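Presented as structure tokens, the chain that follows is alone, the form predicted alone.
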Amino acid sequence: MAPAVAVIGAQWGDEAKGKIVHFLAKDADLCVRFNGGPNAGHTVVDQYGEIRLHQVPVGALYPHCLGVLAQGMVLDLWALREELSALKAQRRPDPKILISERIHLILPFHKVREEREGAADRIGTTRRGIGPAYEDRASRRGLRFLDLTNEELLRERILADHKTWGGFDPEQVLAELLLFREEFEKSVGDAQGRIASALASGKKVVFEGAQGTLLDVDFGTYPYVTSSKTTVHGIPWGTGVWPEFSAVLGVAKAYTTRVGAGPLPTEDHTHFGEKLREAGREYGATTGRPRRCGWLDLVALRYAQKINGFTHLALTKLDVLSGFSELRVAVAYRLEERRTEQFPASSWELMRAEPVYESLPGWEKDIQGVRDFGKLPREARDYVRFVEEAVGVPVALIGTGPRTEDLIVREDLWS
């Protein structure tokens, strides 16, 4: 088996997984997203300029890097043709690109429905029918992209949707899935058999994971989460493959976001926060909302490894916390009284959490764009140092700004 890495989000997403993906999958030659759909926004900065990929795998702006839409996600057609027109905008290589054939399709009556059963405004979710895509698929009623070719399953369906839901045109919607059928049928195939073929033959591959570990459906802030699995353990799950991993990467920010509802223990509402939202440029990918800004939680950094079993961490966004000459960083809960160092497993119950902070120096030096950790202020080598040793694994990589190229690099994960 050749060396696998996985990328995961160790937060509630945004943790600038595209930016370390992309600095990986140069090396790489398959990228794989496994979980998820166009709720996913990987901001790239390269010398094309910057651009926000939602399905399309950031490994794919490589011309020598396959990227892989694996069957673990759910696929907006009309949301990937207006991605890939984007990437011709800005007159970047054709992207190669391999769908499953039994990746599960969002059509528009999944957005209609997710509207209808205000799931967006209940939980916070991005609008996109990824909820309902994954419903549909879980109750055994969702439509593959394999099932294009079955016109008279696709009438039937359709028609059913729009009888129930309405709010769209059905021979509209039919006509333009046949269409898709013809516009993508050669980038359609065996998306587990070619992950597995390139692996066995000693091919390198990235995995992609969209959202975050506190996200997921089964280990997040249930309810507030995603319709799929954003850990380690949705690769296989969202592949067909096991791979033999040379590194199980945590991207982190240097501190804490989250977008949308749901218990965030950290999060802070007086000008530091606000500070942290302008200078990390804090909105939405996908959906541009301003996203809440707080200071790192370890006690949710270490549930994450722990769920994931993660070999090194990424450290994003350190720069943004220069011009802070005090940082604060929650080393437990408390909880009723009660002190815990354990990421509650209840939602209701981690609202009512209240974090015990520990205070390290900050620095003024602007460190935006360094990539010698020595050349580093002493107290932001401290302040990673401090990360690593209360979760237990090495620091690899540093981001200090937004591009690609703006990154320590502590460690080969290839190797």
Second form
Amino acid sequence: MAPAVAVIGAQWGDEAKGKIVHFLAKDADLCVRFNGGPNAGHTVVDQYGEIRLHQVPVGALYPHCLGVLAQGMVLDLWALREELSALKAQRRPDPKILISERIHLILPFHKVREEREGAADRIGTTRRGIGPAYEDRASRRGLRFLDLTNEELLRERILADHKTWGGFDPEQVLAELLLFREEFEKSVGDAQGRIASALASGKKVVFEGAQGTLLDVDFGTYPYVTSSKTTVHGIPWGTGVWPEFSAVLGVAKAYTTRVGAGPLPTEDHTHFGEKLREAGREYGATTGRPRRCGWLDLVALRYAQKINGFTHLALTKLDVLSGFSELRVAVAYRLEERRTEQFPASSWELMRAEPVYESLPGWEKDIQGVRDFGKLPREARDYVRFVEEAVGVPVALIGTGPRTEDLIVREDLWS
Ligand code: GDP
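Right, the form predicted alone is done, so what does the form predicted together with ligand GDP look like?
After this comes the whole thing, all chains and molecules, with the earlier chain placed first.
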């Protein structure tokens, strides 16, 4: 059986999955996105510069790797066109992509609907029409890529949506969708079949999760979650294949961040949180909104490990912790005078949880770009070992800077 590696966000998203997938896809034949849409922003810094990919799988940056957009995603064709132009502008090779014919489309009225329903203010959504597109998929009103060949159905749906929601020119949208059909015709097909046959013939496949476990629609901090499956279960759900994984890799920052509303037990409102935000450049890439920052939450991380069955962790942005004399990590919560190590299923309960911290010694030395575990200061090595012990799985990769090569590799995840 072929080696497949799952890369899953272990926190609330923005864990630096982009760089980790870029590192792994160096050796992969296929890189598959299975959930979410342009609400993802996976950053890669390589010889061409910095790029944020929203829908194009990160592996497709390599000419040898096919990027698959599987049916579990929702696709914004207008945003995809922009993304492909951004790649061209950096003089990167044209990516090879395969879009599932079954993929649901995000249409302009989905954004109008998201605004009208106030989801961005209520639960902190990204205003990209993702939630309404998934809603339409579940309520059997959605349009899939393959529907672009049925002009009559297309016209009927678009006129009906225009009547209900307004806010866009139906004739223009229809004309643009028909153009997209031609533009992407050669890139559309049977994604499920392609992934299944790649796995069966021994090809290497990396599955690129978007958002994080704690934003999963079922296992996240509901209702402050995204509308898709962000956990490892999103892979069979979003691709139709059931791989045997050589590794299920949970990606976690060495501290915690969250964008938008919802519980965040270790959020730090003092100068520590501010220092993490500045050192980690924790500002939303498109909105410039400051991210909420705090210490590493091992209760949440252990929960994410259990839900996904992580076999390994990637601990990213360890370099951001340089210069703190003391580092805190949450090892339990206090809930109404009761100590618990369980992550509550209720967001309302989680909002009342007080973290119980342990203190670890920090380090002064700048570790940016370190690639050898032995060259880290002893305190940094002890911090990594503390995490491994608490979560019960090895930390295979350690991020020490934004570039893909700023990485300590402790284990080969393909074997
Ligand atoms: P993703 O959505 O999970 O892929 O996360 P992002 O793309 O938002 O990545 C987080 C940010 O951190 C990006 O700006 C990356 O370039 C940067 N980054 C990634 N790894 C590291 C690291 O190890 N150290 C530092 N300092 N920055 C990193």
